[in-house]
Amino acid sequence: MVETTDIQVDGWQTQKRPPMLIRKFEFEDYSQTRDFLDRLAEVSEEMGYHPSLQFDRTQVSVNVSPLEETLGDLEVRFAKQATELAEKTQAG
């Protein structure tokens, strides 16, 4: 398994102690930010994993931390699918 601290994700911080990944995404208004939230829901459900998550109007924060002790292969692709998410979500 890769150690924690050799995973990087574009865009997203990776802390070491806890380990995680997190990421700061904003939109237009509230309805990009739900409409965000809904997508990653569905993601988050198919994958069987769930991260935290903080929201205001404008703003999602997601912590995507290990389920086992460390960060591998499905933190990775969850968090690059919540990229993708929020890029078509911000493209319209």
Contents of the next structure:
Protein chains: 2
Amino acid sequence: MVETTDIQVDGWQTQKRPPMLIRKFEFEDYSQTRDFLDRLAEVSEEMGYHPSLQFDRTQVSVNVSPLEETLGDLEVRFAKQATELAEKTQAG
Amino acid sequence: MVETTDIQVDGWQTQKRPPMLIRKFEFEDYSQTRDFLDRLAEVSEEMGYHPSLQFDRTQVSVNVSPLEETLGDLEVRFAKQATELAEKTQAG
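The structure above corresponds to the form predicted on its own; please give the structure of the form predicted in complex with another copy of the chain next.
And the full complex, kicking off with our chain again.
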């Protein structure tokens, strides 16, 4: 079992207590922000994983807390997918 | 000019510093949560006002900060609309 604190995901900050992967994404306008949120919602439904999201017009903060006690493969996969979706959205 | 601190909206908490109207809405499932967020996004676009929203699977926290220095009519109208939309969504 990989210890939570060792988990690193490119571009994300790993918080130890409580364990969480954190990243803020910036978008050009509200429609890009909504586009990203819609895509992320689909991934959430597919993976059965719902992060805590905070957003306003052009910024989305994604907080990935573990379903169990520690961060694991599911959370890492979700974070990587979020990065990919953000890059696709930003590329327009 | 109504002083920010006097502004009260039924069901919402008025924070003084920084001035903000705050309310957390609970929903039955993720599709209700997304339904509410979609409806709120339309109101945001119509009114040109975008609150800070935090949500996970079944909870949405709405933070209504003023566009100018103090809370005013726009923010109060947005909060009231958010209440209405949440009730409509919860009624299913």
